[in-house]
Each structure stands twice: as C-alpha cells, then as structure tokens.
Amino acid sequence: MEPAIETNALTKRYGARTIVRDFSFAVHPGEVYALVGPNGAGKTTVIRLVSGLAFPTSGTVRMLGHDPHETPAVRRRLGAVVEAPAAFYPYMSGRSNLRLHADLAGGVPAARVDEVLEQVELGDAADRKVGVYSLGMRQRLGVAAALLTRPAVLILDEPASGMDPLSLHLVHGVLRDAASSGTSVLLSTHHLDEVVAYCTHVGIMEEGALIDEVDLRHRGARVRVQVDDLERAQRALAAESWARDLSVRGRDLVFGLETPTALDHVAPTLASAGVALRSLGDDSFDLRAYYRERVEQERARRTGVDGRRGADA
C-alpha cells in the first residue's frame, strides 16, 4: 500500500540555524503516527512542511502522491489544524462557523456539521458564540472542521492542548475512529501516557531529527528476562524467527513474541544455549520512559561528537 504522506531527506533551515533535518518518513492510510519531542524539536515545522504551509529547504515531501506545492489541489483531500486552537469567528455559533467552513470546502452536505457537531460532542453547545467556548472546545470545533470533508489525510498540531481529560479522551477515540475509516492521521503531542492507547506509531524527535520511531502494533506480547549472560541470550534468540525486537534494557533483556503461545519457547531455547535463566516476566512497554531514555542517548551521542570535534580542533 502507498504512503499517504511521504517524506525523504526534508530539511528547513531559516538563515543559518536548522529546524529540521534530513527528516524521512511515511504515514500510510488507517495509521495514527504521533510525533514526540522536547519543545523546539522541530515537530509543528514537520507538520506545516507536509501540509503545505512551509517550504522546505531540501528534500521532498509527497501528499497522496504528489508534492502540495507543486499540485495545491491535492489539499482539498487533506483535513488540517496547525497552530491550534484553529481560529474561528468568536460572534458566530460553533455551528455558523462550521456550515461557513463547509461551504468555503465545497460539496459538503449540510447534514455532516451536525454530525461532526456530534462527533465531537458539541451539539449541546452548537449554537453558542464560540467567544464563550473554553479552550477545550475551540480544539475540539477545530478537530470537527478538519473532518468535515472526510479527509484522506488528517493532520492535527497539538489537537489536545487545553483539554480536560475527558475530552482528551474523546478525541483520541475521534483520531481512531477516523483511521479505522481508511484516513492516514499524522499529529504531534505531548500527552506521551495517552499516545500508546490509540496511535499505530510514534516519531521521537530531538533537535529536528528524527532519531527513533516505534511501531506500537507491535508492542502486544512482549516479554522481559534476566539471565547470566545478556550477550549470549541474545544471539540465540536473535536466530528465533518467534523472537523480535530485541534490545538490552538495563540488565534485562526485552523483546517481542511473534505469538502468546511462543513464550514456551523462551526457556527451553536459552537453556540450549547455556544461558541460565533467573527470571522471566511481562514487560509493558512504557512510552514515556523509552522516550526518555532515547533523547538521552541522543543528547549524550551528540555531546560526545561535539567533544570529539572540539578535540580535534
């Protein structure tokens, strides 16, 4: 199946700082993939880069097929909220200023803005001035007028800022909702606990790079051991096609399982291979702390580079 959206090597720069680098992804339809980063990482400069509101410096950024600058009209597929809250009339009706944004898209029913309206949960107040919403439910009138075309693509910046958690919790069942219908669904976030509940993958970016992704359709049956000797366990599960994902956490060792039923395997393979087993559990994956860990990692990466550097010089 072909990305929906598509990035290769894409770069801005404004003078001579860089925002974003050599930065290569791809959202493909019925995926939720979540951007995550420190702020000033570059995630709202990704987002404005793929839909069309920045141009890039390098690098190439394709949108169903085709470069948004190049064939504009291919963003009337694209439903968006970038540097929310989105804006609205504050003397108009949530529901005025949907209907203004539906015939401003043109060929919308008049019947999807109540839907939307439903949707989100704002029918009760679809007839108030939105100068009198909360923040919560100007983000949410924002998520309503991204989908009112029923977009192929959705992308949304921060589209849970100000929320109380119930409707957070709303719009990330909207977000999912939206993907099960085919849509490809690109945002960027904060809300890292909430991320794994509804997102199909996560980006991790740090200084506008891309410096790990996460594949959390593939984060179910994970299991945690400690052995006596990591290196060893390691390579013998490596060669079990059961076995994926492995990596060292600590003095354990974490990895997928290709089924439930393949955690049999676990012990009788690392006893073949002279591996001593001392415990064996359940590892749920928590975001939050391999987020952590990864910009860490990243940071003392790049330090150590930079120190090298300076050395040599």
Contents of the next structure:
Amino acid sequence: MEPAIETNALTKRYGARTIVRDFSFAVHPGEVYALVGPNGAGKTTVIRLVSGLAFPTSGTVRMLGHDPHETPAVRRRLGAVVEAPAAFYPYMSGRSNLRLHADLAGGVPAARVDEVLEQVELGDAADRKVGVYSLGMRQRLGVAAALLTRPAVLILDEPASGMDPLSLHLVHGVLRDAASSGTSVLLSTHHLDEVVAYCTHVGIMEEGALIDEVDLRHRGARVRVQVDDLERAQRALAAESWARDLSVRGRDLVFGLETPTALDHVAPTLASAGVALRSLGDDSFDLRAYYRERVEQERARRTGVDGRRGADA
Amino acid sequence: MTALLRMEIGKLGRLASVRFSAVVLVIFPLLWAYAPGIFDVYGFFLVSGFQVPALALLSSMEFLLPLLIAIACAELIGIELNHGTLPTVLLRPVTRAQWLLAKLLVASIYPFLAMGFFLLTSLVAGAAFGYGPFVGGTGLGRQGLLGAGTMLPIDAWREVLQAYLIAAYSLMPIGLLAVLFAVVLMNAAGGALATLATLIVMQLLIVFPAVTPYLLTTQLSAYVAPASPLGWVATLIAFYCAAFAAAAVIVFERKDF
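Provide the structure of the form predicted together with the partner chain, given the form predicted on its own shown above.
Next comes the full complex, this chain leading.
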C-alpha cells in the first residue's frame, strides 16, 4: 500500500542550526502516527515541513504521492491543525469560521459544517464568537475544521493541548474513527499515555532526528529475554523465521513471535548458540519508560556521557 | 479566489488602523472648516464648501494620508500574524500567490475607499459654506484658492473629484509597499515604519534633480501639480505598483511558516 505521507532524508536548517536532520518516515492509510520527543526536538518543524508550510533545506516530502509545494491542490485532501491552540478569527463565531474554511476548501456542503460541529460537541457553542472559547473548545474547533473535507490525511500539532479529559477522550475517538475509515493521521504530542491509547506508530525524536520508531500494534505479542551474551543471542534469533522485529532494550532483547507456539523454540535456540538464558517473559510495553530510555541513550551516544537527566514527556 | 477576496474585503472593517483612520478622516476636515485662525495664518477666508476638501487634501497628502494608508495595508498582513491564522489559510488548497494577490488587491482598493470616505467627510464638513457658485478657486486648479472670477459648481466638482481620484491612485503604491515590507519583516508595525522611512528617504532624494521626476514621493503631488504629463505619471505609478506586488509575491512564495 502506498504511504499517504512519506519523507526521505528531510533536513531543515535555519542558518547554522539544524532543526530537522535526515528524517525519513512513512504513514500509511489507516495508521495513526505520533511524533514524540522533548521540547525543541523538531516535531513541529516536521509537521510544518510535511504540511507544506515550511520548505525543506534538503530531502523530499510526498503527500498522497505529490510534493505539497508543487501541487497545492493535494491540500484539498488534507486536514490540519498546526497551531496550538488552533487559530481562528476571534471576532467570528465558530460556525462562521468553519464556513470560511469550507469556502476556501471548496466543494464542502453546507450541512457538513453542522455535522463536524456536532462531532466535536460544539453544536451549542457554534454561534458564539471564538474569542470567548476556552482553549479546549478552540482545539476541538480546530479538529472540526480539519475534518471538514473528509481528508485522506490529518495532521495535528499538539491536539491535546489545553483539553480536559472528556474533550481528550472525544477527540481520541474522532481520530480513531477517522483512521479506521482509512485516513492517515500524523500528530505530535507530549502525552505518551494518549499515544498508547490510540496510535498505531510512535516516532521518537531527539535533536531533530528520528531515533526510533515503535509499532504499537505488535506491542502485546512480544517477548523479552535476558541473556549473558546479547550479540550472540541477537545473531541466533535473527536467523530464525519465527522471531520478528528484534530490538535491544537496555540489557534485554525484545522480539515478536510468528505464532504463540514459537515461544517453545526460544530457549533451545539460545542454548544451541551457547547463550545462557537468565530470564524469559512477556514484554509488557511501557512507552514512557521506553521513551525515556531511548532519549537518554541517544543523548549519551551524542555527548559521550550519561544522559540520564530526565527527558520531557 | 472569489472566496479569498470576499474574505479579505470583509476583514477591512475589522482592522484597528482602518477604524482609527476613519476617525481621523472625520475630524481632519472639520478642523479646516471651523478653524478660527485660518485668515491669520494663511491669509484667506473659506468661501465655498468645495474649498474644504481641497484644503483637507492639500494638507494631508504629504504625510498624514501616506501614514494612514501604510499602517492599514501593513495590518492586512498583521491581522493574520496576530491571530495566527496565516498557516491555517495556507493549509487550504489556495496557493500562496493567490492568497497574497487577494491581500494586494485589497491594498490597491483601500486608498480609493479611504479617499472616497475622506471626500465625503470633507464635503459634509464644508456644507456650512454651501456648494453654489463662488468667487475664488477650489485650491486644486491652476488658480489656487483665489481663483479667477466666479467658479461654477460643475467645474468645482470636476476639480475636486479629479484631485481625489489622482491622489488615491498615487497612494496605491504606498499601500503595496507596506504589504511588501510587512511580508518581508512578518510584522505589521515594522512594515508600516519601513514604508514611512522609505518615503522620507525618497523625499530627501530631491537633491538629485535627475531622479526627482521618477520618485514615488514626487507623484504624491500629481493631483494638484503633476511633475510630468498625467499619462507618464500614471504609467510610473503602475510600474511601482507592479514592482512592489511582484516583489511581495516572490518573497512570500519562499517564506517558512
């Protein structure tokens, strides 16, 4: 399946400072991809590069097969909120703002405005001026504006910003529904709990680089082993077709299984490779811990010192 | 493009600078119409309502009107920056050029709207003097305010309307220059100030007689004393407008948001 969003070696520099470096990723239809990372990691810049608001210094962006700069018409199939809180004309009502967006997008039936307002539960406040909206209401209006055109691609920068738990739950549901109907969703966030709740993929960013990607769909069917020789164990398991997505996490080896019965092969395979198995168990995936570990590892690698100084989450 | 243009025209009345200008353009002609010391300072009496629009224009074209136009046109960009709505609009399937062209079009229309309003308020302010035949001139013809005998209302109307129309046209490039600077600086106040600084520098360039006929500031007096034939002045102003608009589009096309 062709990715709806794809970047290749995307790099953005402002003067001598590199904000995004060599960033390659893809989001396919039906996927919800969350960019997470400490403040200043470059998440918002990636969102702006992908949506065509900023120009890459090098590398490419493709949205539904097109460069959004060369083919602005592709934005007809894009719904995006790149400001937090979502930006609207404060002197106009929520409904009037959405009508304006519908006019600019073209081809949006008048009834669709009411439909998306109801979807984000702003029907009662639709005729109030946006200037009196709370932060959470503005964010929900932003999501409504993004959904207006029934987009194939949804891009949201910090959609949870300023939302109360009920609004958050509502918006999660809306995004999950959009993804289940084939929309590709890309969002940036600091809220790792919300990510686990409804995202399919997580991209961890640090200092402008994508340092890791996690496929959350497979997080439940994974095994974690502790061994005396990590490298030898990795080589042995990599040679087996039933072991998938091998990754090193700290001093452990984590991998998925082709079938649940493949678990019976783990200990014999390691033993025949001369590796002592210290422990074997389910990998209950803790995104928050994983994120901290990966960011700290990356900082330590970059600076050559232990980076355990607490990454923002 | 129609939706964009409709949206931009609708925003004009929301601009603080446009509202402020409207207040100034109401008060300013009243000052002339009811100034008690006008004879002591300038040596003449107002004898016709037609002279109020003339005096209002003569006394504001050098600084006040360019200032009001520059601030309002820079705010056309500034309102989007203030509300953060620029990226929101650009994420819709409109090209950057289309969006900016709508702004530039409104910036081109605005001097005509402002001058139309100014003429109206000036005429209202001068109503006490009447609009019948009078002895003297409007101040906008060759004979100045003293005139050459009796002036008929039809001739006075023609002079006043023509002067306001030419003045509005010569203010057009100032509005477009303000948009250009606001786009370059991504700041409305900066855009307006840069425009005024440019005009002040241009005014100083009159010490180079060879360039004086080509200066934008020289054309600001075209409504009463054109430095060159009106056709030439119109072409030069059109050239300035095209150059400023093209530069704004080129800069805007490569801006990061």
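Numbering follows the first chain given and starts at 1. Given the structure is predicted, the values throughout are model-derived calculations rather than measurements. Under this definition, the rigid core comprises the largest set of C-alpha atoms superposing within 1.5 Å between the forms.
Student: Taking the rigid core as the reference frame, is the Cα of H265 displaced by 2 Å or more between these two forms?
Tutor: Yes: H265 shifts by at least 2 Å between these two forms.
Student: Is the shift of T60 between these two forms large enough to count as movement, that is, does its C-alpha move by 2 Å or more after the core is superposed?
Tutor: No; T60 is a residue whose C-alpha shifts by less than 2 Å between these two forms when the cores are overlaid.
Student: A145: after superposing the rigid core, is there a C-alpha shift of 2 Å or more between these two forms?
Tutor: A145: C-alpha displaced by less than 2 Å between these two forms.
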